[in-house]
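Given as structure tokens, the chain that follows is alone and in the form predicted alone.
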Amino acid sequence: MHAHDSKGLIFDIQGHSIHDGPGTRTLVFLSGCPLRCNWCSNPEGLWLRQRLMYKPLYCKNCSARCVPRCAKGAARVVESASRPIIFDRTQCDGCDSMDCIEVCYARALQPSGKWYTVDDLMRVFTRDRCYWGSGGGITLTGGEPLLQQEFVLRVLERCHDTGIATCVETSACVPRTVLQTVLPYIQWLFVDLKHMESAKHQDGTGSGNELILDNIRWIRGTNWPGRMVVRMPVVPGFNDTVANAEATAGFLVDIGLSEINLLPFHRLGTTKYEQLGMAYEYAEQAALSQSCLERLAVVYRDRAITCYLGADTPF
């Protein structure tokens, strides 16, 4: 058994948003994915472990105690007012100790998730509860959430006995069997839906698409009483074309699904990327313009179904 069963490890927590479910909620961000998008935002969520991120900014040259401190050798200090510490990757990603990030007294250097037992994450919602409304709640992400899933349902049950509203996100790329367990615990599920094409959607997230689409089909057949709302992430190059879009319009009306929320890409986790010593692929590439996504709104519309364009949400 995995040291940590009981516990989940979670990437950021965001009280008062108000795009990822109805009402003021509290947003879980979990760690873990079975996806890789090149685009990805949030990098430091997409392993089920701790990573090492180091901030220069917050670097103050200092004597460079993580350098000895650490037992693999990865820390060097180097000459530069930008960078003066460089690490090993190879050797900080397999480091389960992360001795280094003790001795850093400006945390500069940061784990890029902690550990929660459900208590803990119970507390944090019973202090933000006051702050939601009556139609608020608290909202779990990624990551793919549903990749922890024993903790996950030890929270939603949670929440289910204390009336707690709740909504998931995922990527639905997880066994049928998970989604059983947890759909009759949550009230709104949003699905992110990459592409159309298995072999496009192949190349962008590092899997195929048949069981996300086989999950959304099969969630919409059965009895489940909450909402399902697609969303899909338009990504320059990628998926911003009128063929992809009146591919995914089809699949919707196919299975009686009739709103989506498209999401323009943004480059805000560049930063993550650098902090993780990741390269990342999209760092030159240009937000999306509004006229891209009006001009692929037509298409869902003149479907009949119903577009939400960025912000613009279904509640």
Given for the second form:
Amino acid sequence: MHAHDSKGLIFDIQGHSIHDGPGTRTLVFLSGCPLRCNWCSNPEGLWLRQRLMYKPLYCKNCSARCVPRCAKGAARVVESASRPIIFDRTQCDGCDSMDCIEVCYARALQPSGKWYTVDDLMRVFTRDRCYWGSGGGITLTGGEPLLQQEFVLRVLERCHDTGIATCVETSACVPRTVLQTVLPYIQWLFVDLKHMESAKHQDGTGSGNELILDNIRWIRGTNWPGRMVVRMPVVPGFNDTVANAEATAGFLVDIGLSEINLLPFHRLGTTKYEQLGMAYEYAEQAALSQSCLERLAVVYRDRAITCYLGADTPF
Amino acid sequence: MARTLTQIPEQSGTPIHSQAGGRASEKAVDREVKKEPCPRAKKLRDLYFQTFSSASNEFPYWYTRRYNQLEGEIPVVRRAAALKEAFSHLTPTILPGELLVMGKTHHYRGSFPMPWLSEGYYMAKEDELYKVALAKGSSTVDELSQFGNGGGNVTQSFGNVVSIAGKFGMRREEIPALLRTAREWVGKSVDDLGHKYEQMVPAYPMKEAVMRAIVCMFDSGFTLPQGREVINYYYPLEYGFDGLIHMAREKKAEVAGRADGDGWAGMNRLYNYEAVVLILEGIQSWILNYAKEARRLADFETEPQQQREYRDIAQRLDSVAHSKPTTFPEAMQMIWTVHVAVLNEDAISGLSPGRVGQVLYPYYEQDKAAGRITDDEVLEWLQLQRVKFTCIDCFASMGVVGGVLSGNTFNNLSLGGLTKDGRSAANDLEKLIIEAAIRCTSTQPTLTVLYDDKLPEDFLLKATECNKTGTGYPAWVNNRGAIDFILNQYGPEGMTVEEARAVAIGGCLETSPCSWLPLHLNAQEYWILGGSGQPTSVGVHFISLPKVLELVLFDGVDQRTGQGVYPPHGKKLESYEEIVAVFQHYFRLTVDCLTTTNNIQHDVWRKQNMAVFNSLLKPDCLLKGHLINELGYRYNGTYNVESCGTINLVNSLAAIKKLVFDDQAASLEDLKRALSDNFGFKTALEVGSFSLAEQERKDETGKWDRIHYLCLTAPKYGNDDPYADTILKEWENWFCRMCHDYESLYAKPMYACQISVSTHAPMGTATIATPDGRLSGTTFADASLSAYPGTDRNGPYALFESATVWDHSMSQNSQMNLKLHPTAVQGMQGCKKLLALTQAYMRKGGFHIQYNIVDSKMLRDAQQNPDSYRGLMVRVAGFTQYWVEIGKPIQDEVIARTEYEAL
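We have the form predicted alone; now please give the form predicted together with its partner chain.
Let's see the whole complex now, leading with the same chain.
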């Protein structure tokens, strides 16, 4: 794919989002991510490129128009009522033309994202801003939104100029210089921390945590006037231990942060793995128990850190 | 096969543990102890769940008997005397545990037929009913097992119970008397007489064709001639029944023999006042019969508490029968008695109590201040009132009750709005009304918040909390928009801004004119409010807009039956503008023939079956001496034109414009062939389901796939797409104005009413495939501004943007039903954010919105019918996915969690 300097790849825009920042917000999911978290719930946002999503639910089992349209010969018919077409992903995932999509009348085939210009996105914000109510605004999330740094910077600048409150949810796994350029235009930051032990972090996400911790510490040290809330997905068997909570709390105390938002693991993204033809390690993972979350919360609260569980936040 | 009484509703789809708008598992109810009804209300509500809807013959028998005796009497006196006779003979029933007493009949829930309005239904079924009545009771078990859907509805006869009008059970032995009574009215009922004269309208044959093709559903004048209005409790509250009788007698003396400058109707006042006296006397003896029954029960009762309650009831009824109420419980009993009395006078759905929290506030305030009552006691009364309202049933033909109303009686209670001097009218009693509705969830009364920016946030949040019970109430209505509409429509009849602030919702969503009146209670004056207008949703009932379009495309011929409906237009339809012009022509023909024929029906009603009791309640009948039929009401321009299927029309016009004319991707002939061939699908009737999701393909060649795809992907309303939204705006601007060109029998201009109630299902059944891609026989989009299921793909903000392209205050209403996943409104923050969403829609000029939220039934339905819930999203922090695309096991998990978290 060519560099889309003036465009951003977005895999979803959600109006009336209430869980990702203060007030009611329009949530923009940007494609591409430096991490590969095994439990990720938005797998369609992992790559900064479009992938084919096949939704058997909508497949009307037509005369398989998509099969002959595939230049790579990746699509073939199988006699299965629940999943009539199979795509050879080794071929399919390298395809940019996606000719198959336009012949699918049932819209069972969709690209995993759409390219937006800054103006496209600003039109959506301009429309939505009268619905947010007080305290609302936009939240850029992903994927890792800061991977599309030029696009994001231009969007944030425009928001700043037009008085739209901005929030970014980031992994902080990006170069310091990127943070430096965007930070002045952000009022609210969610930083997603996954594990305090770098080796474990490497296991779970494909990267160590040094850059992330450094960035959080650095942001904390600047005179940036915004509010930073650390978020941690609590993943069963990965970071749901008291030891990790203690280490995290220690880190927060150390840098002078006093709140954390724990997000319990959910497997709602399972279907999207199927639609992308990917395997999902956590497909059968049972939900996290409330008692486990409560146990972790105690660790933070004992250290005077306000701990919000899931959607139960004061903002 | 043997079944207990509790198992019957279970198998018919409404288990004992059902709640309005959803189904709560027994466990979930147990966990939410805080939101349980009070024990007294729970017991009575449980009894409702276990009770079948029953019809009685008492009222029609006594009414008919007296009416026949008085042949030759002045019509209004004859009618009032018959009503008095009927009221005086109703058997009183009081159940243990009741505080609020009296009901429509001696049955706990149910109603009775009014053959003077329409008797044709029983006559047509006479043979069949006799057969059932005479059959032996031996086959009970088999018949019982046939009992179909519908909760407490008796849709089929069983045992000694005969099903009538598809909803009510009547004792077998009462059937011959029912038929005998009905026969008395052959040729005399509003239905029969109206039919005789409506045929004299030259366009009558077209009306017949329009009804047969189901372009329109239901006549207006004899089905539910009143209702969709706000009742007025003021006069009995201010004067008491003795006071009113005294007043009417004085007035009689004043007007007897005097025309007072009105050569047409001045002399009628004497007879009208005489009728008022008669009906009030009838209602008094009806109340006193209940008092007598309470005393009789008290004498038998051995349990001291229950005995005391019976005696209190008797005392309250004695007082209510004669005097103005002075305490909150007395006022509660009075308004309930008045409400039931109006419902017994005529066939009525949608008799709304209006802003009753503001009517009752003086009693609440004074009782509280004097330490006579606590909030807990008030909450108990309010819950008991909910159960009473829920027990009301409406007797009309099966088509009307089932097809239009889905059995709902629409006793809509309004909250909020503004005071006479323009301040927030919300009060503490209204918060208790909301709390009672949260604790005792039930279908009636449903709640509506008249949203105004002046309402305090704690009140609004309380209402939002109630939304999260999943019952669907309260609905949110734009108070400023309602005031604009009311002023515009009733300005010519003298409506002022101050008076417009008294507005409330009558029926499900009918903006209705009301008035302020000074109530005196213990030397204090309060301005309370009540209805002062004629019924609404009368005149031209539901016109199926997509069906009219079908007739435009096929030169006036109904494609379902092959019958001609309109004169052939003979046009080639070579431009979009030409299609719109022919549509407008056909639509005008429809409105004209329906207005004229229904005016005649209503005119017959007003000559023989005028409201006497409902009239005397409303300003300014008592003052003027004229009842509803002689323009005695303060506001009379209430007749309207109703539409159905707006969004399917808009999307269809957008598809035609785009495909055929702009892109020239298909010819109109090709499109018509595709529609006739149902895009290669079987018809809904063949498939046996009217849900879009379950339609089956018939044609394997896929020859219509391309055109169907183009139809489906053409611009759709609900996506902030100016292409489709402009068509909506143009349609509304034309429709809302053209209604003013038609005149009701009261010589007032009509207006647009845009609610589909339940007609979008039967009307969809009668309409072939439409150019928006909708398949033959399937249901239309509901309401008037909800997107067609699955076509709004850009979230609620885009939908709101589309909905507000036109000025909603041009119409009596517009309607938006929005489905939200429970995860989208979690917690107190969720409440605040839901409120922000509502406020934003209202500020944009949206007239109405209601939410379907914590409703596990909806989530289950979405599992079955994913295409209808395409846009429903699961909201979890940082996550994006549509509900329907999540796998079933995980959906089940979320459903289980939703039930657990149900508020």
